[in-house]
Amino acid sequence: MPPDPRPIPLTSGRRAITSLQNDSVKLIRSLEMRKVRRETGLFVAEGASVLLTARDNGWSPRMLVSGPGADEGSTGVALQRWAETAGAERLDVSAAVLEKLAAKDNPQSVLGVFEQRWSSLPEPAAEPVGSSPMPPLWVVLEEIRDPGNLGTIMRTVDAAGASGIVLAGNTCDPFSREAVRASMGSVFAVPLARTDRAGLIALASGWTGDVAGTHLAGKIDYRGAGYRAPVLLIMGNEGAGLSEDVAAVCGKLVRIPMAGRLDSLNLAVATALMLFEIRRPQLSL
C-alpha cells in the first residue's frame, strides 16, 4: 500500500510527512532552481551548525524539516524551540522523503526554509556596519559564476570582519544550494547587496575612500598599496577579470606577484588574500 500523503498532526503544531506528494515537500524540492528562488523569494540551508548560526544572527526559518532523530540532545530541542518561537511549520519527515530533501554529498538530517535578505548598497561615505570597530570595507564581486567561490568568499568576509559584499551585473545566485552550504552559515552574517553594471560605476564614482582592484595590469604590490578607509574592494569575474569600465573607476590596481608559472589565482583565493592584507592592520592574535 502506498504511503498516505495526508499529514499525521503532531503536538505542538507538528506534522509528520511519509510522502513526497506533500505540497511542502514539492515546494521545498522545487527551490533548488533559481527560477523557484526568485519568485518566491525562499532558500534552503542545511545542517544543525548552519541552522544554530542563523538563529545567532537574529533569522527565523519559515519551515523547519527534521530526519529521524534530527531533534534528540540538546541541539535538536534548541533548533525546534527556535521554530517554534518563529511560528514557523515544523516537518518531520522519514528517511526517503529526506534522502530526496538534503544533498546527495553529506547530507544533513535537519533543514531550514528562509526568506532572502537583501541590503541596501553602501552609501560611498559608509559608516561600519553593525557594532563593528573596524573600519568599513566592501567587497564588490563583478559578474562572479561559480556558487562555491561564492559561497567561500562570503565565509572569507565574515572572518575577515568586512561589511559586506555587492552583487555586480550577472553573477550566480548566493542563496543556492551550493552557495549557501560553502558559506559554512555566513550567508546569515554577510550583508548582501546587488547593482548593474552601470549602478556599480556610479558607487565607485562617488566613493570617498580607496577604490581598489585586482588586475593583470597592476603596478602596485597588493601588499604595499597603503589602503585608506572606507575601501571599495572589486574583485573580477573567474574568466575575464575586471571589465574595462569599471577596472578605469579603480583608483588603485593592484596585483599579487607570483614566482610560478601561472599567472592568476582562483578567486576566492585572490580575496582572500586581498581582504586579509587591507584588514592586517585591524587583525592581531
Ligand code: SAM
Contents of the next structure:
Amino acid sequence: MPPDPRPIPLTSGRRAITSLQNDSVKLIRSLEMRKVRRETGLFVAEGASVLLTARDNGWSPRMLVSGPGADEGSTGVALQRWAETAGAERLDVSAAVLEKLAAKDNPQSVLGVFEQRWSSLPEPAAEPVGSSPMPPLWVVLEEIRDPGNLGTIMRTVDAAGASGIVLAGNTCDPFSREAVRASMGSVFAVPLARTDRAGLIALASGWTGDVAGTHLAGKIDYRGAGYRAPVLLIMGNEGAGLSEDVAAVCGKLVRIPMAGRLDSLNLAVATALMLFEIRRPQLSL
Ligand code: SAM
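Having seen the form predicted alone, I'd like the form predicted together with this ligand now, please.
Below, the chain from earlier opens the complete complex, with every other chain and molecule after it.
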C-alpha cells in the first residue's frame, strides 16, 4: 500500500500511521472477530457522536483513531482532549488505512477502541440503577442471535429508561460492530449482564417482583397484565421463542395480539412494545 501523500500534523502523544502492517492497525482490524474480542476484552465503536456518548457516560478509550481532518472543529478537539486525558493511544491514520478500519457502509472518520464492561446480575429485589428514579425493569434476552436486534434493543432499553439487559445462554455479542452500531451509542449507557440458562432460572425463581415472559401461547394480553416492580421481562430467541424451562418459571406469560398472516413480531419490535407498555405509567410528554 503506497503511503498517503498528505502529511499528517503531529502533537505529543499522537502517531501518524500510513501502513496497514502497523500493530495497532492490525489489532483493530482483528477486532472484527469475536474470538479476538473475547481474548482481548476490547471492542470498536465508530463515529463522533457515538464517541461523545461514550465520554458522557464515563467511558475512556484505549485508542482513538482519526482519519484526515477528523481532529478539526470543536468535536474533533473535544475527542482528542478526552483521549489525551485518558492516556489513550492516539492514531492519526491516512485515508487508505481508515478505509480498511471503518465500516464499509456509511464509514466514519473517527473510531475508538474500548474495554468491554459487564455488569453483575441484578439482585432479586433489584433497586433502581444509578440516578434513575424509575422502578427497576430488567430485560432478559434468551439466546438472542441477531446483533442488529441486540443493538436495537440496547437503544430501546435506553430510551425506555429500563435498568439493563441480561443475556442468557448462547447469544450474539453486544460488542460486535453491528450491535454497537445499531445501539447508536446506547452500548455505553445500558448495563449488560450475562448468565446461562440455569443462572436465568435461578434469577427468575428468586425474583421478588413480576417475572413476565413473552410467548405466542401466552393467555394474558400484554396491555392488561399489570407489572409489579421490580420487573423481569423475558424475551425469547428469534427462531425458537422462549425455552420451556424458562417459560415454566415466568409468573405470567403475556402475548401481543396480532392480525394478519404472520404468527410473530420481530424480537426487537416485540421488546419495544413490551417496554413502553410497562413504562406507560412513568412516561409522559
Ligand atoms: N417461532 C417463535 C415462537 O414460537 O415463539 C417466534 C419467536 S419471535 C420471532 C421472538 C420473540 O419475540 C418471542 O420469543 C417473544 O419473546 C417475542 N414475540 C414476538 N411476537 C410476539 C407476540 N405476538 N406476543 C408475545 N411475544 C412475541
